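The form predicted on its own is given below as one chain in structure tokens.
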Amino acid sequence: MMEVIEAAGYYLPQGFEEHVKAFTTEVYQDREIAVHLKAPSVSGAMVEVLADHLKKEREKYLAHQPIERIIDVLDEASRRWLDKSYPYRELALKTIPVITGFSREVVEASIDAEMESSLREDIWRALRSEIKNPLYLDDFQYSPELDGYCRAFGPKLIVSFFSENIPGLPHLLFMRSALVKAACLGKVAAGEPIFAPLYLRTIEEIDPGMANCMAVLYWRGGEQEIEEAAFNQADAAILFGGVEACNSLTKRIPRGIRVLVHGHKLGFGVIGRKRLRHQGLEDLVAAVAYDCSMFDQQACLAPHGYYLEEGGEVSPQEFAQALSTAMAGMNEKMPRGRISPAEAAAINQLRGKYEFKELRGDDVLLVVSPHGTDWTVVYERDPGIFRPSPLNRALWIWGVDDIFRILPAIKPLFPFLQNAAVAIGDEREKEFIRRLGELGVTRITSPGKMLLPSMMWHHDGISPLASLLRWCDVEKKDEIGGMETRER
């Protein structure tokens, strides 16, 4: 029998739905669950009585919200999350799967993941990797740099719009919105609405009066009379998505909005011939399975391919060959979801054109799931310029003579790099991580860790946190009433 939920793709504060003067009904569903997803219908009038609202109330309650009370409410949120019986949990697992086609246990290892990096500790330890005294959010507090007194002050309105290829990355931005005590509108994407509002349900069950300066509602991408009025209530907005997306969006942004953009971006990894050793070979392909694995290779963190340095113990096909074992085990694990026709189509099409090449004799390897379109590894020699790969678990292995090679192919990707693996095992590697710093990598790791970044990563290249804040210096030199010291 076919299972029915009703779910919200919506979060208003408590009491407003009375503004809201119709609401939608959307059916998804699979082969065991329908899922009859509710949402408002959205006008530019309503958004603006919204934004001014979640205003209000934050100025009645957030803004006044000690930095340490709000840190142990996003710390209780992250651990409910965490807790495998938690009912908010449980409905995500079932529903979210069957919107986006996101296996369940891909779903489940991106809430976990979300989760584990976003608890109490991380939370202090980003604050301070950002504004070195994160009691500079609560009042003025002595800074010995200046030898006076300093204060930051967060946005009044955060509008964020939501991509929908990470289940669970919507909280940091309603965290990040906490944290500097601005109040939060967020639009979830249509792929991907379930997530936000059950995570403000959360936040309501433990601190209502901050659930109260957050909302979330979804409207089509390109309505311009309620992004209009959204971004005319706003103080600062940022956008996650494509690059036309992005771009459309920004240009209608007013002037003196601060803006955080993270667009689309490319991964990839390098492997040294030093770290291609037949000792500890299973421990290498399966981090970079998971790095492929995880979100099904959607997330822009995700590697499009590997380089391996050739003259090492294990040689680039050998590596593939290894890594398509592993890719069958992760698949097994943590399997991928569906896709549609045209995405299959992009797979098949790869391996047909790489089937070709083997079949004429050219030095290519070709390595791909038994059944259907699971998972894809092909390797071939450096073609000097960057592929990026059809995603859904299809990942390029190219052998290199020679590490420093690359590093004219990656150049021209600059407004794209992001995140990239790298395990070169000997004295270049300084060097290499110093280059790919300066040809635009903004984060660099260890293969395996490509989709697990910290709160301290500076995002894109910026402090997701210090951008948003507003500093206020008082240097005067002679005693002021009521003003102290405190360090957390």
The other form holds:
Amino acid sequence: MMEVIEAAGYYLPQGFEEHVKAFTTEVYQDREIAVHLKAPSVSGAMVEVLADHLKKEREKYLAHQPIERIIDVLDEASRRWLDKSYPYRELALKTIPVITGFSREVVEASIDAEMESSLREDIWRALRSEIKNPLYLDDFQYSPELDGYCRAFGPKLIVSFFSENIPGLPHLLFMRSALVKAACLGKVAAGEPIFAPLYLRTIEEIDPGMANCMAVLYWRGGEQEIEEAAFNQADAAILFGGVEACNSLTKRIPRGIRVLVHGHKLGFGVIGRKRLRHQGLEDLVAAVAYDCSMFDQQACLAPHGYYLEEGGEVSPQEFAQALSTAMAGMNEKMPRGRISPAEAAAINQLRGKYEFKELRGDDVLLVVSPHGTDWTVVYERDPGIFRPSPLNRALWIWGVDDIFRILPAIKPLFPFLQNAAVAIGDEREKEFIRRLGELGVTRITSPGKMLLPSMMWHHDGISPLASLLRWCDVEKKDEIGGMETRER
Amino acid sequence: MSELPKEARDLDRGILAFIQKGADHHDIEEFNNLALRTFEFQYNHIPLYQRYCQRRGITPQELSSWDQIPPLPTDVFKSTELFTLPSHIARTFMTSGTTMPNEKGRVHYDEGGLRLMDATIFAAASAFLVPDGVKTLILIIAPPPGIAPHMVMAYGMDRLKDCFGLPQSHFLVGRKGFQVKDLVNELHTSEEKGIPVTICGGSFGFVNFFDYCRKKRLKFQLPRGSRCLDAGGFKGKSREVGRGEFLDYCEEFLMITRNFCINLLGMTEIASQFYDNTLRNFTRGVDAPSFKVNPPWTRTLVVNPETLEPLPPGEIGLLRHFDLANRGHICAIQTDDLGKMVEGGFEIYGRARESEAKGCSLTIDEMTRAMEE
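In place of the form predicted on its own, output the structure of the form predicted together with the partner chain.
Let us now look at the entire complex, which starts with that chain.
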């Protein structure tokens, strides 16, 4: 029996739907579930009116909300999503797999991970980490460093482009917009248009005034008239996507608009010989398997490969064997999703190539899932250049005699470097991390934590909240009547 | 070079005779018989392939049908030498390897294998490129084998030129790139003297020529019997041109109607070529949809991209080709082209892996761009 689910691939502020001339419905189907995804036909004129509306709503409401109140709303939203009986969560778990191909288990794990790191304390800490005193967002506050008073103003309207199919990424951007008290218009990707609208419906349940400053639409990337209408009204833009898409957008953004770009990136891991021991091996391979399996390795945070140092108690080959067991276990717990013929073909070609290398007697090891292309582990000695993986749970294990030898292969990746898991386990770790930082890595973590960045992370090397702010400083201490300082 | 072993010579004799029977027979039994013999030969002469088959529990003794022969993924040629008679290599063709220039696929031929390839070129072109038997001036937008000794398209088009072209037929890509003015002059002469031409080359080379014609406001009215033969597609290129649009350009700039435009699928890993049946149908007065024909010495299967298991006819999947003329290396080749089987052949929808450019088109593209500068 086919179950039909109606879902919205958009979110519009209350009362705005009357400006929509027409809706279209796309049908997605996977096995027993059909998702009828409704979305408005978008035009430049409509975006212009919407952007103006969002700014007015912000002026009326969000701009005057105390930061504490905003954080409480966001915290409450995260808590609702963490509740397994929350209806929107169940709706997301049913529909997102149909559209993205991810398994339900992957979507569930991602919602849990993202919401658990979006609770009250995380948000306060993220703000404090970037702007010291979050109350600068509410009013002038005394700054001991300045020996005066400061206030931070966020943009009026942030336009955000998402091109990834990673659920939950858009919600982070709506959180950030709310924290700087900006209205936000998000353009979602065709690959995952569901989560962001559902999240905004949660905000609407908790604080309709706040939700009225937010909207989600979909249009085909490159629609110049629509995009111009959006940029013309915005004072900040946040872009996610491939190098070419981001470049093309950046060129069309008028001057004076603050632009934060998060291009496509790649990750990798490094494990030193001291950490390659029999004791704890099971946990270590489970951690690596998690890094490689979450979002089916499609997120920029995911590793393409792990460099393993030779000379430890466990050889890289043994590690690859142990890892394959963990990959199989992970695939039971959190199955790999549907992938395209192109993706499957790429994995099968890679397997063919390495099977022959193995038959030929090369120092390689290929361990693959018993069925289909579910997971693939390929061990080889470090080829000296960074070979990207075909992804979808295909992980390189590169053996290297000295961990520092990988640095020349990492260096040319500068524009794409982002996330690295590092476990050296001896005194060289500090120096190694220093070198990765110099080369352009923006996040270093432990194996198993690659996909779990905190809200405090300087996302792609930038301060995601502070970069959106404009400051006003009062550099005088006399005649400051009326300004008072609150503490939290 | 010493003579090929008797086993190979005997096999080649059988395959050659089969190819020379032309494209119009359906000798299924003889195909299967030759396929199994060829498989046994390859199994016995390529130890790596033998182990590959053994891992899958397949030996020549137990095999009864060509479609059980284990296929080789095309990427294997990028890292592993697989050839039945390594001491008899007469020629090596390479894939363009645009993403990893140091990882080009290499496919070897001995003298016997080259004769088989020559026979397929002749037999297939007779049936699909010149079913009307018209001799044309063949103008090739590709470098000659002297400049591109490892490019299989250069080799194949050279054979076409020698077998089917008028004496002045020639290549138009030299060491300095695409001699576009040369082509323009040749086409003007053809118009004036009424000599039909065949323009052949990579698909993207054609598109660059059309761009040039548009810029220079050039339009030709080529004589009746003129035709276009384009190979490959637009994978990995700055711009994609749909088939319909491509055919419109052939008519607009060359006055060659779609019945005389033939697309060719050729691959370095496969000795034979797959032609559209367009012109052949037209010549025979058959009004039927166009697809790539499997000449009798080849077969094509469509397989599930995940499991690589064969799919029923009509479903879309990855193309797997079998070619008797691949006697020297491996007959069964697993590609990552997406397509669908139809009665007598297949439709191809392009490469599943869009990130990697296919075939020879890119080098010609680079040459064409160099010309423009």
